[in-house]
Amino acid sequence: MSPETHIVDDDPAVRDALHWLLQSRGVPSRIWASPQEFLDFVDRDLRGCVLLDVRMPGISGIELFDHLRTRHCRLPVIFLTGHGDVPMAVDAIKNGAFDFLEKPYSDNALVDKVLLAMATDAELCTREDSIGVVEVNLAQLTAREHEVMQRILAGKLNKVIADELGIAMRTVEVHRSRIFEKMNVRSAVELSQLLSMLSGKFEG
């Protein structure tokens, strides 16, 4: 799905102005008249970011943000706030929102934040795709290859691995070669760096 900025605001004049601004800067965008309308559309495959007014009738911007988190939608959310709503926006950032803009804001500041949010989302998607490849490759290893790999990662020499597992050193060398081939790496250092991506999978 192509990345877009999703503008959620109950004021048609604001929606249209934001849509026109982003389109004029080459940023694809889509407008939503209410939080519920956006919620009915949203899924985990959406890419881009969300521009979200804090105060709206029915479901507020903060409540919509909570719904998105519950649905594991990881789109970066930028809140548009009046002065009195800044404390709420700051709390939302502590809970994972991307940023907020206080009204009145400059066009350049808004576009800059949107571009940064979309770049952040793209980077996250690339990272998740890479992690998916690593997980698929890891699943191809046999139980014995996993045992050998853990010892390789611990920095143990082939002879030590052979002694610990009760197998010939030549067998360890074969396992090491197959592990590197399946994981698409050339060294133990590369293997360690690759698997460190998995350990940081839910960080950030």
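All values derive from a computational prediction rather than experimental measurement. Numbering follows the first chain given and starts at 1. Heads up, when I say rigid core I mean the largest set of C-alphas that superpose within 1.5 Å between the two forms. What changes on going to the form predicted together with the DNA:
- Both R25 and L51 are carried by the same rigid part as the chain changes shape between the two forms.
- Once the larger rigid part is held fixed by C-alpha superposition between the two forms, the smaller part shows a rotation of 32 degrees.
Having seen the form predicted alone, could you now give me the structure of the form predicted together with the DNA?
So it's only the chain below, everything else dropped.
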């Protein structure tokens, strides 16, 4: 899926103007006449960014934004609004919108924002890819292995873990070994670091 800017606006004139502007600047874009249409299309693998009119019939831009996030779509969203609404802008940004622009907008400014959003998304994807690998590996662990891993990450000795689970130390060793193998690490420290980036998803 190559990255695109998804323009969602019910006004054909605005829609096409945006589409034309972006195309003319070499930014691949795609238009959607209604929020629902776009919503039906999105999946978590979508790449690029979203240009969203705040006021639309049916689902508002803000609501569409919420739906996107609920569906684990992390695409950067740039809102476009006709008349300055500070509380709404503040709320949108607080909720993780990428930007909030007032009409009339400067063409250059808008294109810059879009490019920035797309770059941000691309960067985020790189990170999420490595996170994805970790999550896939994690999913391969069996229930018992999870129990053991949890205790390894608590810094407990094999002996203690064996006691807690009521099994032999040798068994814990086997689980430990399998965990490392499946998670593709060679020490508990590496494992710990790998999992720490799961909670700090949006950090460095």
